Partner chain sequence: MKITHDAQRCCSSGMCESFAPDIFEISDDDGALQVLDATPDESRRGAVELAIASCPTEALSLE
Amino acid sequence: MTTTRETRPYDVADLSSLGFWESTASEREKTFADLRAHRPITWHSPAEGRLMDDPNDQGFWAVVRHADLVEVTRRHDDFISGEGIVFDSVPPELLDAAQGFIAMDPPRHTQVRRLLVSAFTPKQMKRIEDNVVANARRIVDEIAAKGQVDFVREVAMLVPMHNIFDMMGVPEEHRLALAKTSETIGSYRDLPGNDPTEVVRVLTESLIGFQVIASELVNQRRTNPTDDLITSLVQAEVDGEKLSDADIMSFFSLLMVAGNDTTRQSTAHGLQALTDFPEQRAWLMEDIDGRMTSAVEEIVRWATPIMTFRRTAARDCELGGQQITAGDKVILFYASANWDTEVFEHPGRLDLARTPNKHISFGGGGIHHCLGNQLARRQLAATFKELLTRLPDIRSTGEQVYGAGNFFHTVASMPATFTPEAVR
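Would you pass me the chain only, in the form predicted on its own?
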């Protein structure tokens, strides 16, 4: 008898429950390690807490090994992104607005990505670099005399917020509202009650708010160009093609959420790692300029700020000996692949000198490799250099609060202490 979605047995491992994602990363890793060793590609029941009922959602394939994840990422004709990139089946009206060009497939994805890349001109990159360094200094200036902070609220959250708002040319009067909206969207799994209807309503209203502001900025830059990225996006042209207003607004929303959350989580997890592994901090401080590049790579591996990414099978095909059916959800578990002992020696140990470091925190290669990876690296390097040189004993203390979502590796709160910097 041919096995179908409806008749396939679900694996005994729990990757679907809210309880699994509410557990600690180390507890989840025990499950991932067992799967990597014995059952690297497995079929699981639909994830709990879905946003909408989808009769076609009979479950998902879990891809937990590094090599298999890279293979799926590079087989973009077999495993597509256009059906969405998260566990949930997302209402069509939210898909484009919420997930942007990363939820597109060729040829449209190719066209939009080329236009977006063209907007990052050398002049823009120099301006962005200058702002990243200045904002790292600004953030440390604001906390240096305090001695105790919520590291997430007063540092990690502000790093990407200031940089992305400066980069996009967002006026001050919009920044606070956009920051709050971005946080709401990024942590929708943690909304009180987690009622699917209410969550969809909140997400819809939040995305409309993004688009209203983005539309206003696009219209302003068409008539009054400035030196910000919105202007570059409006003016971008490749082979006679230009970005539509909808493309720009979608990219704006993507940056506000994914661009904010990935760097925010990496910064918070990075401080926790440097607290837990003081010998690695000491090693870094012996030559912070020379060693920061490899340190950032390891912090990003350790953090794995995006834990999962979804693809959808475009056709019947084979993966790792398993027969995949067209329409099946295929979930890439980055949080597992970055701990794969076939690729990383002692992955549970922070090693800031790790070389090579083939982490997949920015994707496994292929056409969907993270467009903002260099910006994320620059932000982390500038922030940790400023923090560790000016507040050398800063450390995480007390009880950290983590999110329970299955997409972002969220740190909601993290107390930190340090010796206040002398008044300059």
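Nothing here was measured: the structure is a model prediction, and the numbers come from that model. For clarity, a rigid core is taken as the largest C-alpha set superposing within 1.5 Å between two forms. Positions refer to the first chain, counted from 1. First, how it differs from the form predicted together with the partner chain.
Once the rigid core is overlaid between these two forms, residue 203 counts among the residues whose Cα shifts by 2 Å or more. In this overlay on the rigid core, residue 120 has a C-alpha that sits 2 Å or more away from its partner position between these two forms. Annotation for residue 212: C-alpha shift of 2 angstroms or more between these two forms, rigid core superposed.
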Contents of the next structure:
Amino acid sequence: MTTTRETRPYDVADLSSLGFWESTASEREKTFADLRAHRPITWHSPAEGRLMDDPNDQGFWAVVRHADLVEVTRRHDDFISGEGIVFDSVPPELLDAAQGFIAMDPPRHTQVRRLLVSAFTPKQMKRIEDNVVANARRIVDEIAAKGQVDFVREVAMLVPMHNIFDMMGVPEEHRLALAKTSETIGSYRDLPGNDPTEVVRVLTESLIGFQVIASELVNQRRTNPTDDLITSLVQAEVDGEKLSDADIMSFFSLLMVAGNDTTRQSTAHGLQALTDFPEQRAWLMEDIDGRMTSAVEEIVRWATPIMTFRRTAARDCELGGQQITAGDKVILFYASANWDTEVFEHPGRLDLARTPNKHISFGGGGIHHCLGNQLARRQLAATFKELLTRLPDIRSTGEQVYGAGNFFHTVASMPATFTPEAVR
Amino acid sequence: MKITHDAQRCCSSGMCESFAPDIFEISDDDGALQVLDATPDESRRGAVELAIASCPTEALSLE
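Switch from the form predicted on its own to the form predicted together with the partner chain and print that structure.
And the full complex, kicking off with our chain again.
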């Protein structure tokens, strides 16, 4: 029997309320575990919005199992991205500004992605390896004498900020302002106050600030091209045509948000995990160079920095025995897939030696697979190597504050302490 | 051993290059994958199979 969107009953599990996302990852996992075991593809009431409620939004399918998430990711003709990639209903002008080519489908997605791909190849990553290590060193230099820091503000935020902005060509004086903008866009659910008008005002102000700086940089590169990503964007041609200004701003913003707000979360969750599992940390320290590769994979699984992405059914089709109707929203729950016991033994245990580690934190394999995955891995390895060798007792104090959003798995702040490095 | 590359499916993730940089290369110019050696020596089979298995879009295959 086929039901329509209007009459299809909602599952009893709550994935939609603000409260669900304000709880902790381990609380949410109880709901996901139940769904994975008993009802893997379920229909739910629309996400409770912070900004707007869309009267045309009738709900979404929840995909919680690893195998199903991988399947949806690979069926990009059935489950498209061009209708939007975030869970919430968001005002369209905001969406256009932030989604970039991640919310495109082939053939245009392929064309546009190729414009940027050469900056993220393995060859290119090797070329910038020394710079990634130097950035990690510079950040640890700054905190080494302090003994206590807000790990998010003074480490986790700065690592990806310097690396992605080095690649993009954003000069030092604009970096903190843009990283802050990026955070506001990516984590608007964490903004104080409950008044949607106020939240939209703060967001709009942030976006305008971003556009002023970004368009200045874009104009500079038109006059004085260099070898950075902003120059690649202004010089790029698709089908013989230059990108529009709106496209350039949108791709600038995507690189900025995807570059800053992902590895930031993985770095912070990584320190928390190393604090919570001292025996794992000790194991890593016995051979930090030899064991870092598998450790980074497990940290990325553990963090799951992006918790949800949305697809939309392009046509009527079947998924996991459920009849999906063209136009239905389909939400992929990455943290749930990363805890799937069909794939991971004891997913609730941090296991830095886990091999193979088939986490889907960079995507389930498909055309939208994280462009920056190799950059992220190199940054995490360089940062934890520098931190753990120079500040071997650095730990979270346990007073960390998590965000309430349903997109990035944010850590808003994380006090950390350590024995200061001897003055050299 | 002959490698087939489906340029339509390829998203230039670079995963293949990370396993076998002597065989696969993402072009610096246009971001397209170039198969540098479509008929590599049998001794490279292990790396080639890893590269093919790692492809997120299943754009590579062996004949």
